[in-house]
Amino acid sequence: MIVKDLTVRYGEKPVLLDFSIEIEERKITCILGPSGCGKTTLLNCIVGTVPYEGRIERKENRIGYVYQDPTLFPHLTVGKNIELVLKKRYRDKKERWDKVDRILKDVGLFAEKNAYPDTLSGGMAQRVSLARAFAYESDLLLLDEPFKGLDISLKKRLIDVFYDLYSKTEPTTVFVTHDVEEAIQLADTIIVLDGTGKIVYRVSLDDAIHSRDPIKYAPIRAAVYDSIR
């Protein structure tokens, strides 16, 4: 996926000003930066959510977008929020109900298929957010730091989970985060924004993600902090 010389405007003032990047398929791209240098704005951009200037080249025709907080339907069941994602691509009520139940056994919550959203635990809900995003099978995945809040061991279990999933289908993914040692742990390459939304960092980890020697990265992981100061 290119973008190419992208702006965004809320009024007056630029969110993100000829901005281009080139994202690699199939490979997990972790952008970190200050709050307000435009990385949620460039994920809507990509799904098409806000008006830009600029030109956005992709392949991918699923997106599967996962937020900061569970964006589950309340009256709908959690069997039923990931079913309703698969009516346009499984035509058959028992094949999508068949993918439902092998992803929600993916992510250890099938005893909660029949529950609803406010019956979960944050984690749990978050869960069912990520399965939903996989089971729709999208070649572009989004993510708006979705382990943002979560305690440490939770958010251990989250990426355990996420990296599960990667793994089976590999979608080309844009993972937005504030955590050094998240990207570290999951991304292919490490695209570091200023508060103006501007490059000032870029690296590529060459080695299998998400099982890193800490030691190795140590230089990687002291340049990112000091391009984010």
The other form holds:
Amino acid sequence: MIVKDLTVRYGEKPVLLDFSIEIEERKITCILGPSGCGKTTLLNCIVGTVPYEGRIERKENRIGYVYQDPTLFPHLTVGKNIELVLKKRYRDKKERWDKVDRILKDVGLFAEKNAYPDTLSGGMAQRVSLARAFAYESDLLLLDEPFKGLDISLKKRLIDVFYDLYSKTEPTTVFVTHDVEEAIQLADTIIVLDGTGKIVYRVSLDDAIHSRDPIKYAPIRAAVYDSIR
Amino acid sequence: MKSKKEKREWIAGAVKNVLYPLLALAVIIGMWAILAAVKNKPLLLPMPSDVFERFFLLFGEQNFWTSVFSSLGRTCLAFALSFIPAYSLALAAIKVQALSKIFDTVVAVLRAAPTVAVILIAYAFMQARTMTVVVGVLIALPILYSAFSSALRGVDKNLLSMARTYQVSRSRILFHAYFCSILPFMFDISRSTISLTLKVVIAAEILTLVSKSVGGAIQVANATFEMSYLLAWTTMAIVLSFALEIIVAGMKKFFVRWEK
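Coords for the form predicted in complex with its partner chain, given the form predicted alone:
Every chain and every other molecule in the complex is listed next, the one we just looked at coming first.
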């Protein structure tokens, strides 16, 4: 996916100005940056919910979006929240529900299939949101700080769930965060933006994500922190 | 078996939902009784016991049920005729800003118009029975429209963006995001608006002397200067208002099962 000369203004103030970036196919690109630098705006431009100047070229048609909040319909059960986004693709009801059952088993939430979102913990609700994105068979996956506000153990579990699901289909993924550790843990490429939305650092991480040695990545971690400062 | 904690919560709930309202009613009736005793003019202010006795006698009166159900029927009809247009107009208003400006102005005028004046003006153009429904609509519609407009404007933007991103059809977005997600609020506002509609319908019935209606009975009581009869019918109107609110609350409990 290529983003070329992207400019987004809220009123007079530009949030992104002539922003260009290339996202590798079937890789996880992590965009790091402070709050207000335009990370979420970039994702919203990609899905087309924000007007912009410039060009976004992408081959991917099926976009999955995991928000910071789980963004589930409160009146639909866990199963029905996922089923809703499959209605267009799977006309057959049985096929649709088989898909829902499979993905819920994958994320360990099959027992909660008939539960309403209000009865779930934050981590469980976010797992439903991830499950929905993968059930949809997105070929482009956008993640907007999906692990924000979760405690360390829950975050680790959720990252494992995410990576297990990701490994099955490997969709092109743009992952927005301001957490350096999350980025180093998950990304194939890290792009650091400064407060004005300019790219100040870019690095590719070659190792398989699960075998990443924290010591080996110490210099990259240091460089990322440096670029943020 | 209920645990100790559950028992405590049940008792606390019962105190909050039953005991406190009963206490408030007892205070009102107590003050009324004291005032009636001090005034000592039963023709002007009868004792609560006399009124309650008269209240129960109402059930045996000829035309009692006809009066109650005709007033309730007109209230429900006026409410239904307000609810659907109010929702449709609010939906149109959040989609088209120009419509929002037009509707907001009309609604502001309707809201500001004095109820009695509306009743008298409407009475000049139509039959009394039709007029009571129309007046109910004119009062309920602006309230429902304003409430629905703000509820629809408050629909979670991320939820809408999510649904569009996942290519959920427009009709499903309309149903799930713009209807189901505001359903709890719709019931809440309906609860207070339907009792207000009943009040307005009864007021219109009083002013235009609609026979076989709660308002008509109140007017007859007023004309014959039977204060205990008047207060008995007033109590009946309050009971009917509570009954409508309880029905709406029950409907909310039935339809909005996802709320904790």
